[in-house]
Amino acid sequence: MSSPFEWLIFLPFAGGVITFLLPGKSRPWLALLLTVGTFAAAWWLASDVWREGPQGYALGGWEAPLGINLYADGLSALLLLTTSAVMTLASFYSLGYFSREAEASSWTEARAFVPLWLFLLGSLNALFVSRDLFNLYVALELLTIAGVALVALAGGATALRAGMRYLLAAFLASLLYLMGVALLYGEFGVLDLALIAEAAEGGTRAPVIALAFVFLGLGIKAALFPFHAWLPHAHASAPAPVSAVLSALVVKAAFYVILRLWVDVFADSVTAPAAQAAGALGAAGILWGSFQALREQRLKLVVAHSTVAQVGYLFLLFPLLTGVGEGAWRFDAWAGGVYHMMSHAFAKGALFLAAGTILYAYGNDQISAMRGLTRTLPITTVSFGIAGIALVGLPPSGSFIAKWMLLTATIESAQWWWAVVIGAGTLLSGAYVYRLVSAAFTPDTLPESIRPVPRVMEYASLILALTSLGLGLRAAEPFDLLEVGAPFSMIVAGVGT
């Protein structure tokens, strides 16, 4: 195999099969090795995109519409790097979380965890390089099956109920998406995104009902308000490394598909009222998710509800991109939205891993149990504080740059009402993050028993948190990579420059 596309998909899927057949004790280490290898392949592909522009690959040498084309531009390369980085650090974390010193039930979880973990990674990689509607569907389904099974690994009635709710919501979403794909195939006669875009430019407009089915199904999978009810308990009930990648990456995968279809393929078919409606749902998610996070008493539920709020920011991208008039604010909106998606992935991964560490040590994740955390788990406290800075959007985090660009776009496009929503969401997120951090710094007597925490767990969350901060200090390179490819060039064309 001589292409990074092949390694990105082959390594995790083949590894998932192999680790299923291997003895249990060797599985976590092999999974870690394969995850690191996938990160190397993602870096290889991103380097090619950086130097040579968008990359394509035809499986088996057959071009579309007969074959399957894979494609990577700056957007997909950036998300592949984010995915492999978060998954690699979460894999390190899982070595401690599923250690041999843990009780037998946890080690049993680990034996099923590793193959499903690798299938999840392979599904994410396949989705980010897929170039046709049906392969996107297949990747989304594999992602759902692996995600639901990983949620249920925690065992118990709560996790099983959360997993079943996740499964039912995902199946409904898949049915809607597939119905939309069938209608689009009937209209265009092809499934390849580039060929559909060419047909749409030729005057063939996509059926409104087909787009409604596709975007509604993807909105459910992305936990867009009010279709988010499945998310909080699913993310809060899962094992800590699973919670981290579900919130940091899996919901972003569905949003990536929406963004790709909206900007790349159906830009001329999506109306301004539809964009405003998407923004309104995003705004409602920001406010509702933040309000729910303020009310929760469990740490993981606070972090899970905040995911609903943070997903809402991403949907503000659409009304800003489809605003009336010409101006450079379209690039600010585009880059700010994507950069927020990337920064949030590292911050939310760090928060869920830190929350899992507290649950691992204390046996519960009640906020009241966090008192005195600075004395018992100082590294975890630092991780929580840094990730909280990024979640709120304070300088010098990557989220600060992302929100600043979104705010700039709202003002310059004369859509000031979205700036009010962003400001209110920032204040609310500051309130619930302060609530958590203040509990950690509140003096208290030490708990009677604290389970020793492997250092690898604490340092994995710390590195993720520091990365979310570092994105604010080195933003030039990600923005340069983001400019490579069709979405950016189409946005520039819309600007008129």
Partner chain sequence: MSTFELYAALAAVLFAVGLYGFFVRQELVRKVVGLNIIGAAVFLLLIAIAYRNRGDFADPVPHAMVLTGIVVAVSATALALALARRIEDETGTRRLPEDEESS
Contents of the next structure:
Amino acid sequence: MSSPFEWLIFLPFAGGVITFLLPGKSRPWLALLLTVGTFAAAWWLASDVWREGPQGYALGGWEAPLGINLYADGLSALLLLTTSAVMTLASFYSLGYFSREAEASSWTEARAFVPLWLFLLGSLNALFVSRDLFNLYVALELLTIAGVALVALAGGATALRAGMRYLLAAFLASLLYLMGVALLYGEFGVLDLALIAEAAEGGTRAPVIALAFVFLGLGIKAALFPFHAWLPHAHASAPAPVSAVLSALVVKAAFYVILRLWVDVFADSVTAPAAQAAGALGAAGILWGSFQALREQRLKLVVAHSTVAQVGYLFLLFPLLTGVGEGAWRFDAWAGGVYHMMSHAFAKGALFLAAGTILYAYGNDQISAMRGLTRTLPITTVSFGIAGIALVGLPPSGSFIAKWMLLTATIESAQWWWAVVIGAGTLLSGAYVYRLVSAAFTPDTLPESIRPVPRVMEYASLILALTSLGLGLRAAEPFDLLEVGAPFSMIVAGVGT
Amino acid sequence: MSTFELYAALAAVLFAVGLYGFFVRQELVRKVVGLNIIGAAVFLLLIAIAYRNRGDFADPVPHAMVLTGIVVAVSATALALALARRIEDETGTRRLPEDEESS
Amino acid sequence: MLEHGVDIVLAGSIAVVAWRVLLEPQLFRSMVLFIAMGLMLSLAWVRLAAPDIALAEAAIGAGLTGILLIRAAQTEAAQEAAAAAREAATSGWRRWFPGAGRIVSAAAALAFAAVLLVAVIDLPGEPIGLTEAAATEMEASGVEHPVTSVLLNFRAYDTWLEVGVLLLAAMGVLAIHRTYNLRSTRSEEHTMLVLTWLARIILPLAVLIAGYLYWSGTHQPGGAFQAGAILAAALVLMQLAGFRGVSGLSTLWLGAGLMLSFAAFLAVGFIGTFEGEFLRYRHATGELIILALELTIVVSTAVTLAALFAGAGSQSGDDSDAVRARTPPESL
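For comparison with the form predicted on its own, provide the form predicted in complex with the partner chain.
What follows is the whole complex; the chain from before opens it.
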């Protein structure tokens, strides 16, 4: 086991097996230990990438095209770090969340939760290092089944229905993706992304229809408007740590596959109108998701609708990559989108954990019931505020840098209309975040009974929120890492790869 | 029309039939059947491509993909049916209400 | 030309049966037609030189999926009428435009089919793929059957994750029912004597067939998943005949059965890293390791599929009495 790839795959899956078979209350602690270990492995891989450039790995010693190869560049490394960091903190949170004393049901929940949780981590890792079209399908499928099971864990009609909708949408999406993969295999005769990229270079063999199937399937999984209808209830009715991870990471995983294929493999096959269309759907998602978030009465649903909006920003990067001439703005658009992915992962993770804490303490998550939060749950209120800042994209958060880069790209690529969308989205998110924060600060009579909240829950969301802020204060290293193996360069002279 | 083209065309037809069923039918079980028909369409295309690629034997890689796909499909189907069953236990019906989607 | 005629008739019939599956108003019959479609697809796989897929389709795609669906259809049949009445009184814009949803759906489905046809016609007609590559490397894989060499050596990583998907589905079903074993599942009340008798005959036969499929997978069509599915079918039959089957297993044994194969791949992968890469096994030991892994696949597939069947029809442990009172009696 001398390669970080091995540990990234081995640790979470081995943990899933062990925690499923072994009884005992040590399970959540073991899960925590393994997420920390996975973070260490991600760090190891990131430092290898940093020092030596992109890393590869041939499973079973079989090189592509016959075997399955793994690959990690700066993008993979950053997303792996984000994944294990968010899941580690969410694991801390779950120590408190599932420890509700003397409740048999929560004990059952916790028992089923830990192995599914570790399998989810393993499938995210597998996905972020995959370089094979079909292996990506299997990883996406693992992710979906684990996600659906974790949503349904909450029990009750709402969660079950939400899980069902999620499963139906994701099942259809997988089949659309697989149909695309079948067509691509018929065209290129290989599954390895690097080999396909070679064959597709220049755009003489542009499998437009196959790509349409692939991107449609992945768009459904990434909850791109108008394929987002499954998301809000699925994310809102899951147990809190699950909501956090679904919104922070699982949706991004599907987007990551789109990004990889669009930019790294089929850059010469995708057309400018397709990029504009992707951007338009993203813009519609921003407006629709924000609008719904403003209307919702339940806290977790507000946060879930906001995910639909935030995913919309990611799709803006595709039209911004087009444009006439050479320029650093392509790196700005691409890296800005990726940084938004990361920053939103931490901010949204923090928000969902904080929302879960409020639900835990108050017994419901009606916004109108949130009054007096500053006195009852001060730490949670602070993390709510910080994460809110990051969500809106105010300085000094990571989202501020991300949005700034996207805005720069809109101007330099002469596509001002996307700047209008970003501006409108920022105002709308400001409005729904303000609505939540003002409710929290309303000094009102306190609710009669508040369940005491384990401290670990409050601190886990605070640390996540602070990280989303820290990404704005210390951005140099992440961007240097991101540039390793990137399709675009920070410096104008290096552009044109 | 070669054998490859014939079965590839059948894949397109099955895809449309399954998709229509998935959209139109409201019962969860029938939606799942629709998805399984779409799955059959995908598998058919893969196997037809494997047949086109045959040398001494048909291309084994799409065959392995389809075997995986069949196992994945039965897994998702079973999970969906278990969910449908529990939804019925909780609500007395196996359909999803339509108005929830708009929110 | 006659050869081609067979394919045309087969393809036409599959399309017609698929359409009938959709149109058939009675759910139970629709499911039976679905199984028939699966069996016809098996014939298509044989025509397309894919005997492994034909076996898997018959056993899993048509067989077990069909049994799962029929079981689901049985309880639903009673509700059909009430639900249909409710559908007639749908709310919203659908009431004003009856059939609009259907027309849009049909248009979308046809558009997809047309686009797909165009894409298929655009595909290169000449072979392009990994047939050659697999043929060259097969000797180093340890087995003589190309599909097995891909499934258990070249792309063993995918197969491992596939076993993981199956396992996760079972874990998900258990989680949905809030239970860790299937002991709370309802045993069949009205057991027919003929079923009991049949189960006694079929079980040893299934073991025999499964063993043969498993063993032959290294050098001819067959394989572990197909063998596991046959065993699972036998376990399901036992359950229908009133025996306990997988629902008699304790939490630990059920868990072990579900996990066995996934854990075995994990262990083999781990050992492989001492020699080179994760899941590396070539040359001399290749065949032995593949046989061992396949054996675990047989066991885990059988246990998991049978557990999925038990779980898809079962009542949850905690509130099953209250639920049973609400559930309409089974017809058919």
